[in-house]
Amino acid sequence: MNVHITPSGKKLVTVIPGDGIGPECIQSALRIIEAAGAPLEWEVREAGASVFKKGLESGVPAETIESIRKTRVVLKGPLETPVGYGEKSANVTLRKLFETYANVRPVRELPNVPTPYSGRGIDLVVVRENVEDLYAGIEHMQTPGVAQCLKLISRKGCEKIVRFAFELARAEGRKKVHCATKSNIMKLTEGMLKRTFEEIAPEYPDIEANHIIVDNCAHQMVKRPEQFDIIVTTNMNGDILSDLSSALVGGLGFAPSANIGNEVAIFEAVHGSAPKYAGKNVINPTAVILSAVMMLRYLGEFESATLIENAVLVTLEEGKVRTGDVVGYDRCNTTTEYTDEIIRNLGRKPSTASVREYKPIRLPQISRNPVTVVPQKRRVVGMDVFVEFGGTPEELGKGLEQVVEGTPLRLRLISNRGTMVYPAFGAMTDNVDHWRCRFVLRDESADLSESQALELLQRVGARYQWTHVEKLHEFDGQPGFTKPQGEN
């Protein structure tokens, strides 16, 4: 971890106040950090709505990028993506620009914050892969009425997030890691995370490792959340599960998070910019304060982090000063009063809650080589050609069989939205105009050549509107593609 040290010997942090309630929450956190005596200095930069409105479509100006490249650590408020400005979320842009591949969302039961789970001792962390999966944002309209989003899961991405989860468990003295996937349905993509988890888990014999189907994980989080310690999962699953976890302990006002990579770490609350509360001095800044506590531990400032976390717990425990999301905005204290109370409580320890013992986390060191899996044997056994067609499966099937007659390829099947519809086997499907047409080599020991692939596309394209193509790879004798529903 490279940290920029200022001439005064302090650690420099890029601060992005953010939009809406962001500046108020960030100001609260900075006041508390300074009162705790943490040796930090701030470099304030902008991103989000104000930048979009200046016409910069990324929402992140060059000066902000340069500051982050220098400091390597960011504390930020929520960023808004205004309707009509920009194409991508500035939050997602920052995560992707700096390869912050691990999203860390801790939740714990907090004193005097009543929930249906009070007294259950919830204390878990959702570790979410942060740059791949459906959130890579690669989408295409395949036909005027059918959209596609590519779910990209890499072996490298899985190894990084799995190792991170186990290393986090060790750093926080936790004993269990659950890997939550939908690998029973998506056997190649979600299955990649499951297989990687099971390969790596034996390297951490001190940590109990369990795989759980993600829908059962959500069920169990509601039924018995105290059974979980760390949950590691893919990007979209983690987005959903981590918001669920926040609701168990009092809502987004108490939900901190970190986006951590091997070069840069970004700390932020989970909640949004809540513009209707902006400037009213009534917002709950706890999520940003606890995000700052995570940042201090990342920076090795464990004493200051514990000092602040204890002060937050004492403030909540005593309940003299309450925020609007807990008691209602018509009778709550101000953000300033809440911040002042935390500062007054610095140096005190709660009587009903405790702070974990933390150690520095050892970040995974994975090769930067793009190639991480090298098969001994590989072969292309055929092609899936996706066709836009408004007729029946029988019409398309008969026509494609004529197209490839006398060629090295034959039509094996046609599927529609993942269900085999040709040859017919009795399925009652409501078809759309988007058909996956699977062609395989007649010689099952052969390898499809580039010229054969191009000839197939030319032949199909002469008669039908093809929109997408996938080679059917076989690696080390195992198919790198799935069967449709209904194929035996």
Ligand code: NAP
Contents of the next structure:
Amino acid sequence: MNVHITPSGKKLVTVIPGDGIGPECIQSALRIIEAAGAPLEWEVREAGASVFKKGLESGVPAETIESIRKTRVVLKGPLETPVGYGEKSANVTLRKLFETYANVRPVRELPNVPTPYSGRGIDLVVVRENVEDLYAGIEHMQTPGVAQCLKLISRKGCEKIVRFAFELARAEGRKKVHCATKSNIMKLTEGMLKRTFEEIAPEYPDIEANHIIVDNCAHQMVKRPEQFDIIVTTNMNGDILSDLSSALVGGLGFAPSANIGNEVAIFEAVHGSAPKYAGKNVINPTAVILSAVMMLRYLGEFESATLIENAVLVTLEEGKVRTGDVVGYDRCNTTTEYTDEIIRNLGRKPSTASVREYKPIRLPQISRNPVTVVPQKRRVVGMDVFVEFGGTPEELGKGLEQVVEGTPLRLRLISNRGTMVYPAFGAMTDNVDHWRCRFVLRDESADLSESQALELLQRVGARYQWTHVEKLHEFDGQPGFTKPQGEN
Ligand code: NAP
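With the form predicted alone already on screen, would you show the form predicted together with this ligand?
And the full complex, kicking off with our chain again.
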């Protein structure tokens, strides 16, 4: 970790106040950190709505990027994702620009924050892969009526997040890691996380490792959330499960998070800019305060972190000053009063709740080499050519069989949104104009050459509109592609 130390010996942190309720939450957190005497200094920078309005489509100006490159640590308020201007979310841009691959979202039962689960001792962390999966945002219109989003999952990304989850368990004295995937359906992508998890788990014999199908995980989190300790999962699953987990302990006002990479870490609440409360001094700043506590631990400031966490717990336990999300906005205290109360409680210890023992986390050191898996043997056995076509599967099938007559390739099948429709086997699909046409080499031991692949595309293209193409690889004798629904 390359933290920037100022001439006065303090650790420099980039602070992005953000949009909506962001500045109020950040102000509260900064006042508490300063009152706790943590040796930090701030460099305040912009991102989000104000930047989009100036016409910068990324929402993140060069001065902000420069500051983060220097400080390597960010405390940020929520950033609005504008509708109508600005192409991408500034949040996602920041996470991806600095490869903060681990999104850590802890939730725990808090004293005097009543929920249907009160008394069950929920204390879990969702570790969400933060840069890959569908959130890479690689989307294409394949036909005027069919859109595609690429779900990219890398072995390297899986290894980083799985090792991170186990290391986090050790740093926080946790005993169990569940890996939640949809590997029963997406065997190659979601399955990559499951396989990587099962390979790496034996290196952590002190931690119990379990795989769980993600839909059952959601069910179990609602039914018996106290059974979970750490849940590691892919980006979109993690996005959904972590919002669910925050609802278990009192809502978004209490859900902190960290985006951690090997170079940079960004700490922020899970919640957004809640525009209807902006400037009213009524919101709950706890999520940002607890995100700042996570940041202090990341920076090695364990004492200040525990001091602040204890003060938050005392404030909640005593319940003398309460925020609107807990008691209703007609009889709540202000954000400033709540902050003042936490500052008053610095140095006190809660009588019911306790703070974990934390050790510094050992971040997984994984090679920066882009190539992580090297098969002994590889072969291209055919090609999937995606075609836009307005007729029936039989018309397309017969036509394509003519197209490849006398060539090294044959048409094996056609599927429509994943279900085999040619040769017909009785499926009753409501087809759309987007067909995956699978061609395989007639000689099953051959390797498709570049010229054969290009000739296939030329032949198909002479008669149909092809929109997308995938080579069918075999790595070490294992097919690198799945079968459609209905193929035996
Ligand atoms: P949101 O801002 O999280 O607000 C949803 C609701 O959650 C609020 O209306 C409020 O509920 C409650 N809430 C959130 N934070 C609270 C707090 N600190 N104290 C008390 N209650 C709180 O979600 P959104 O309305 O969907 O999103 C608004 C904007 O934020 C969007 O532009 C979105 O893109 C952006 N966003 C940014 C981030 C980020 O920067 N990381 C994350 C999420 C969303 P009640 O209405 O029930 O009182």
